[in-house]
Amino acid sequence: MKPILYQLKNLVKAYDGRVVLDLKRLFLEKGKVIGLLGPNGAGKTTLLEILAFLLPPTSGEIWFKQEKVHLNVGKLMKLRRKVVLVQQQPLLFTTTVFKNVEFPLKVRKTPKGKRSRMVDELLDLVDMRSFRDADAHKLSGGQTQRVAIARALACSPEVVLLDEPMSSVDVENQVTLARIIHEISRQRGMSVVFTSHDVVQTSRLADDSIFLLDGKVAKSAYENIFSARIETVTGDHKFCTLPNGLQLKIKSEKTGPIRISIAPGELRLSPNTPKRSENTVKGKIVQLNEERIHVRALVDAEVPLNVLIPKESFNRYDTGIGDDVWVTCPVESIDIF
């Protein structure tokens, strides 16, 4: 396991009594490159905006390599040196490119001589060299997007945090921003913390996914997401129903209505009926993804089921498309909002 980068413990944002962050206890490990998922309003943004020490929590604590971090000004200014912050839709000054990756540079007062060596290198690093001297309110989306990123290395961060960095550029540049993100982290060593709403392609280019659902992480933010209701059934035992009928078997306090997001990862497929049959469900396989590390499997098992699968262990199965299986969610993998 790396070294924990950040803690967060209990904290809590809220703006006119409404709670938009609610995070009992998140860890986020140093030199990793971690996604954050989630749909619009999931309150990905504003922990962005936290971890750049830009917005204080409401309550709550930041632990920062290991220790407290104090929300007075003076102690603020020193990490957020250590951190930067690139929005989803960046300003550029008015001025060329090289200008721009040159100004955090001139603040520091960086020599002139090695100011002009630096904001090459990183030009070259994001693709944009042939673009030196050229006007940057002018450039493309995703343009914009690469210069803002090697206008923020210039900084030289120990941190970089991307707000939906592929959201509005094309194919294109999606590959060269994912290659800049790979190179951050693996040569230069930097940690770099991304939002996305696209759950393959942050798999593909995370190191760790950390999804966001109403302002709180969850098992998953889009797939196995479903309205139920709670029922209660003899005993201390209770039981969500799902509208089409299935019944799940959960821990919870809560009663009637509510929604539950159900761990693809945590899920268990078996070609075969399997000798335990408690929250199992039959169903078969129509659709197949496969990732980095894992196949995805879309199981229509009464609900459409998405189930992440080791490739090694799907491999054995010797199963594919239009197969019968089984699938079995563990009260472990429910989280109930």
Contents of the next structure:
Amino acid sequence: MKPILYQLKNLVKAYDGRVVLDLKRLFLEKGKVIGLLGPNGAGKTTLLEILAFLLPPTSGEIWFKQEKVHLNVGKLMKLRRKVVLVQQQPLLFTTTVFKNVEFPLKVRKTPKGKRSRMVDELLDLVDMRSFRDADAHKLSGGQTQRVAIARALACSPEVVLLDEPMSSVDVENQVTLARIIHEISRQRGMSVVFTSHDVVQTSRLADDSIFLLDGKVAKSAYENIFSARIETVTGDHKFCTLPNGLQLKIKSEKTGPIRISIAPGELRLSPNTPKRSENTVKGKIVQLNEERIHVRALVDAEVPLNVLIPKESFNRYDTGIGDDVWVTCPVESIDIF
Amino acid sequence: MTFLTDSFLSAILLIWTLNHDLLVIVGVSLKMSSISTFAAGLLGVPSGFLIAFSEFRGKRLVITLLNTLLALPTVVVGLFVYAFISRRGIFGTYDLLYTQKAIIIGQIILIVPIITTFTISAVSRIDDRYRKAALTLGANLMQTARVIIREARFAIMAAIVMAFGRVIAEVGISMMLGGNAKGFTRTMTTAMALEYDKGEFVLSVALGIVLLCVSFGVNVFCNYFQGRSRL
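Can you return the structure of this protein in the form predicted together with its partner chain rather than the form predicted alone?
All chains and molecules follow, beginning with the one already shown.
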């Protein structure tokens, strides 16, 4: 096991009494690429800002490299210089690309000659050398993200925190960003923590993944998350209605508005009408991805449903993109929050 | 009509020949307005920044008061400062009344709320991600403040230019605290009022033309900075 980088104990962050993060115990190991997964509002950005020492928690303890963090201004400055956060849709300062990347070196009083050389090296790393003197506000989303990463690396940090680095960039830039993340982790020995809501992408990039849901660490990555309302009660079972009118039978003690997650691996996909029609919806395959032992199908069944099917089973179905299929959601596959 | 045309042509001639009296009056006006704007900038910009970025009880009240002071009549400022610097006032011993210093003090009081209010507005509009970016990149509080002021620089400059426009065109403070002494505290606006009283319109019109040109220049600057701030 690698040395511990961060330890969070009973950490709570609340805004106006509303708890957005509640972590009993969380360890992050040094030198790894760690993916923080979760849907919007899971508390990923809040956690990153706490890890970057930009946001104080409401209560709880943060330990950084075996030392307890005391959130007073003098000590925070030292800690912040070891950790850098690249925000989701980062903002570059209103000046040139060069001056943006030079900024962290300038505030650290790096000699001018060295600064210029370092900026050029970093711009090479992110393939942005040709934009050295360009106006930073005239770059595309992907280019901005890459310059922001170069600017962050100019801090020579021990930890790089990336908030949804892939969310607003095209595939070409995603490939470049993945290469940069790999390089800064493997070659420069920096620890990287990034957030994402894409399970596939995270599993490809990260050594470890942590799943967040409603501010808490979850046991696995929740997918197919929908808002719903429990409305009809029949015997022991209840039905929940999704906003588009789709009704699913569930087991729950709760009433009123809820959130549900349907486990993709527990969904059953069938090319023909199944014999049992309970919790079965008809849909169309709109996307297929091959994973290690599964095929991931995105089915448009009034709501978008991710379905994981073992490769052998999928090959037997003889179905493809655009084909009609039936998806059965067993009651046990539905988690209620 | 002939009277107006004659006055206008004589005024143009006065400007064209760089009339000494005219130049002295314009010089005094520009000097005092520049000093008061510079001093008000030194007070107003940091105050605006502090108010925008600090959280304290009564912040909304302070902003409301500052907004109210934007419409402060110059004669009220004149009267207020007069009460302090006249012989009976608590600063009476400093002999400030009817000096350029008195006018500058009054003008600073007049425009500090303008610069402060517009700085608050300019700085508040700056995306909080700039502050977080500067902090995470290792900047200390002063360096972070410089980043934010730099991002808001065009809007802040527009506020300062606007404040300059306000002081150069004011008459109440200059008249009440300066006393309109020739070559010393006579500004463009007080000179115009005096010439009007005397029924001498030529110098008045000439000063009016210069004042309009200055105002035009100020507006051109203001538009330039406001335009840049929206880019």
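Between two forms, the rigid core is defined as the largest C-alpha subset superposing within 1.5 Å. Numbering follows the first chain given and starts at 1. Bear in mind that the values here come from a model prediction, so they are computed numbers and not experimental data.
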Please check if residue 37 moves between these two forms, taking a CA shift of 2 Å or more relative to the superposed core as movement.
-> no
Tell me, please, whether between these two forms the C-alpha of residue 140 is shifted by 2 Å or more, with the rigid core used for superposition.
-> no
2 Å or more on the CA of residue 315 between these two forms, with the rigid core superposed, yes or no?
-> yes
